[in-house]
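Here we start with a single chain on its own, the form predicted alone, put down as structure tokens.
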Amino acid sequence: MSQARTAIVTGGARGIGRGCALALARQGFDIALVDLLAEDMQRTRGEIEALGRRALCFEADTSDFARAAAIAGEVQAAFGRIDFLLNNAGRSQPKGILEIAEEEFDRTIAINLKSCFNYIHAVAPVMMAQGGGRIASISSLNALSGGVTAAVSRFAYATAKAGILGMTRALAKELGPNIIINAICPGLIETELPKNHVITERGAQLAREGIALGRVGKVDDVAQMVVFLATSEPCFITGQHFVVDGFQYHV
């Protein structure tokens, strides 16, 4: 019997991370979740196990370099290999350049960008030793647009998410051909998180006036792209970013 494929999903407790973890589990992956939201993460673990897959939970700050290395070691020890890494952990930052404090900027970069470095650095040796692997990182449409009109995507967030695209292109060259690495740029995505009237009103306005497909994105829209990047065979795609936004032409 062939060994099951395995994946690490950062920020996997809820939202896009949860949806992607469940979609990967349905494709036969055992999943290691990394998040600070312990209760939500345990709930997602139960959903993965209900699909007949193994699941591990690691309560951790993804900006912690040493913790990332330790988690990768524990996942390898438990599962035997690491086939796929999804860098999904992120945090919004609505403050502009004249409002933001240095520590707030640093924290935005640490959670959204440095976390990707931490986990890629941790899993790359494992993937190289086993003959290959795949990595996908969740960037944002704001990396391309600057996100000037969205409350969650002012300059620090957009800067960090744009850094993911540069990292992806550079590491595709450095880690290829053994490791395939790509990025995903979601537009406005509706999750199971509590909705406020600002998001609801903005989503409705965009759907009416600025999204070609006439609706706000769903978690499954992103998850399907993640599954494609994790499983497609053959795969002649690396160093790329994929926009999942229904063609959001008014941002």
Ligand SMILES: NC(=O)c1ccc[n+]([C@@H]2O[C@H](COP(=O)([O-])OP(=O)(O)OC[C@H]3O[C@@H](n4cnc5c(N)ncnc54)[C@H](O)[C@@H]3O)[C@@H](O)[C@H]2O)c1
Second form
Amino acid sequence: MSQARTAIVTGGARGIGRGCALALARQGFDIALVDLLAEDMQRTRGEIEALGRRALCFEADTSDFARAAAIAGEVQAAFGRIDFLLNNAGRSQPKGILEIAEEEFDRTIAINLKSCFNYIHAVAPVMMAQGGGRIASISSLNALSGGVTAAVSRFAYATAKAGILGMTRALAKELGPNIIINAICPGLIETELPKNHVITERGAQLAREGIALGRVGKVDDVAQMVVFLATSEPCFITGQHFVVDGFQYHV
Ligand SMILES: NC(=O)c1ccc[n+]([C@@H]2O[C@H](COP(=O)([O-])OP(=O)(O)OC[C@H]3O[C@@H](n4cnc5c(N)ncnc54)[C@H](O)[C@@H]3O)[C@@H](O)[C@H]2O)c1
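Now that you have shown the form predicted alone, what about the form predicted together with the ligand?
Starting with the chain above, the whole complex follows.
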């Protein structure tokens, strides 16, 4: 995919999304950012432009279906094509089954799972028409483990993130061979998301002790995998998920 050089990154204003957007820009991608945080997004846009690439900002809620279609149209009009989609926007949900309200469950599914559907639905026709494209979605180790000891998110988040894995496998079959689609399951990564919720000192210690590589993850650990999935050539990998967690084997 050597000519593939434009990408949409949802949740690209900060954290993992920002790191992935910058890593893709370093590989020559022009980037369209979609996020709720206008100020942070403008800062990331400046960083992408400083790398010599074009950047667009869309202040939007990724759970809005109609807005996703409109944004894909605007990106195609501005960049001419859409080569890569990174579904990254997501939010944790620390409430358990005995505390959660119906609307909190629905919102968790909407942000973490339906957003992926919205953006894949919006870009797939564009990618098909241009002869191909790639998609990666950020799931979570929670989807596989149900939540390790230090995890801030519980069953609703795990449910949404596990849904991404089913969606990825099914769509790899529906959209192949033109579109390659994979998922990434990060373990604990240092960003704003876990900082917004209380990770106890004991939890953090348990996480460090339980990680084979002896540290929590960094944004660049995930970005490296994203760049691989967006650019590796040739590519015989689709419908898969890749765990990036330093091997959190007993936390
Ligand atoms: N940090 C971790 O330990 C970790 C582990 C596993 C998976 N993840 C996943 O990685 C992704 C990025 O997380 P992060 O740690 O960088 O979090 P973060 O909170 O630092 O960044 C998330 C970004 O997504 C944006 N966003 C959230 N909801 C949105 C919405 N509805 N519409 C548009 N933008 C929205 C936020 O504004 C923010 O810029 C998420 O999907 C998260 O579930 C994170």
